[in-house]
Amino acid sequence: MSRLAGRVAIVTGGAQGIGGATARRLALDGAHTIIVDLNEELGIQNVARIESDGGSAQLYLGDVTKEETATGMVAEAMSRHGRLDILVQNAFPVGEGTFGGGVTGIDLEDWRAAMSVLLDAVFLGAKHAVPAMQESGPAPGFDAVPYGEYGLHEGAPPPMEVGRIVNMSSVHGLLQASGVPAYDAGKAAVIGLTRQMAVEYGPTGITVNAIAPGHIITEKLQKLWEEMSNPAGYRLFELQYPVRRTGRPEDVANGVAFLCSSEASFITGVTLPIDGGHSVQLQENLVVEMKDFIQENAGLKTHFDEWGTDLRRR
């Protein structure tokens, strides 16, 4: 596949998980992919995996909460490849402030640390990527549809295919839960910032969209589920989804790749839930279904159990 041939992409948090799968998918589609991550070992492994599959990738070590990382990763793309076409902002916060137990249970320092990754990093990445995309111009090989083909227009056609930004939100940005005020607020703010940037930069040919993943079994979650060794607990999660399974990193990566392609040129400002239908079902019916399953499997456990009902021990 080569629908992204000649394009240059940056994927933050691209060493593993959703970001890792996204980096691999964009490379498979022909983009040169710059993985930005703090984990050097896993980043090198993902680059090697991409290259072994015939793709092109490199690792840029950096903390996305720091402006020097945002400037550095963009400068790397422009100096080495002469352009920047795609920015996928996926880096995930790890720390007490991400979860906590309500606003009364989070220290200000932890709250700000969580927000620096959840929101500040998205702002910084876009701040420095947008000018580089505008300088780069339309994607290689782009042939504009003749202006006026589908109607009468005056003047020059608007810029198209100049850049793609995809920000990683969550179903927690659409639906809220107890015990995770920083995470929920941050992911909701990502959606708001995405919509504002879509309006701001659409006239320059840049589209900006967000993804809202559901329960995605990344490498880390897979390990947690294996440690729980409780198939009934895992099945409980599967039954919450209309498609009757949890998600894979590749499910999200496929959605990102589509939004970065020419096929999605008329899509901007949207938040695409990739959640197996979890966020559209009526909760009352779901509770009844879960009640029956729980009664039949009294010994089930999930990897959330150790944190307590309000997640205070996370």
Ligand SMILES: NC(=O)c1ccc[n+]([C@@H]2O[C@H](COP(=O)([O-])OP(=O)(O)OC[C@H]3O[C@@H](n4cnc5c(N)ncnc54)[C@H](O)[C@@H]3O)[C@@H](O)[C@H]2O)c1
Contents of the next structure:
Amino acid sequence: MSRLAGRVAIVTGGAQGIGGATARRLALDGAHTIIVDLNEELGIQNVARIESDGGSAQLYLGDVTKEETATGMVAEAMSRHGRLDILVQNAFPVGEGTFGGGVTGIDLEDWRAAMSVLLDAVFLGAKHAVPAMQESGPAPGFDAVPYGEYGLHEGAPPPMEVGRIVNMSSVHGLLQASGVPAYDAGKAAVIGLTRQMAVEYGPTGITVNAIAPGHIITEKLQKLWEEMSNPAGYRLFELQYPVRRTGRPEDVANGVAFLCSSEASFITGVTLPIDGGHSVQLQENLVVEMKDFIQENAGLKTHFDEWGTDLRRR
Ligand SMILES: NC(=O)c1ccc[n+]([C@@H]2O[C@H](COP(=O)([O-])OP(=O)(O)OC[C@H]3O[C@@H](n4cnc5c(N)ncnc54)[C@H](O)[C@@H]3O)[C@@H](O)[C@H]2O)c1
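Output the form predicted together with the named molecule next; the form predicted on its own has already been displayed.
What follows is the whole complex; the chain from before opens it.
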């Protein structure tokens, strides 16, 4: 049997990119998947793709910064499908509007708008999903972890396998970059909130984890790199990764699916980097190792150039 059969999942920002691949992965693993997104056209396309691959999905149109979206998507799961097992909080408009220099270059309104999608949405989604998960109880077909097999136990087994929440952070939540104060602070806060919720809801059988992807070539980023039309600039990115490639949305989707499965019952509060080793390497060595490549490719260009990240300007 598929490992998520009988479960109901919500994936925010599931119309495209990482969320799109995650919605497909969870549906392929047997979960009925509710894609929550602002983009109706791409949402419908992803649902059709899932259905043509034999999965079950639907689109719930909504803006995750609004509380009515959080209540509505959870109500959709509970009233139409009778349960909620998985919440993947991934929505964020990548490439739109959070690049304003340091804190001196971003005004309060933009800061709040960024925090609203980066952090408020994660709070709101969890606030309304947790009671629904608790009401749903253990998912059907969950491979209950044997209790009493190891160690010394007293009393009834604790609630297990009740719900799974996976929040999308970033390597920007682990390592900080110049020019993106709201994004970096928001993604670090997602990790903090994930850890707090893991502690808070672990006793009720819900696990809460975060994922920190490296550079993932989504449909949008593929287009940006194609427009840049500078293969050496792209190679510069690949060379920064110990595995010598950037990521695919499926790489992240596979990690999410694992954290949502029975196999991950004893994993909570962690931030899983899915970054080809990017966040574990020593930076000063990397810079020195890349020196020759940079010197040999005088016309290097990346789309980061347009976001004003040339350190000589600061
Ligand atoms: N692509 C990367 O390299 C990368 C790296 C690290 C982390 N991430 C994180 O992964 C997540 C997904 O990134 P992506 O590159 O796939 O993004 P994307 O822009 O390709 O897709 C994001 C989806 O979210 C939806 N969305 C945006 N704002 C929304 C809102 N307010 N309400 C509902 N839906 C909304 C968009 O319509 C879109 O379908 C984000 O949280 C991002 O910060 C991405």
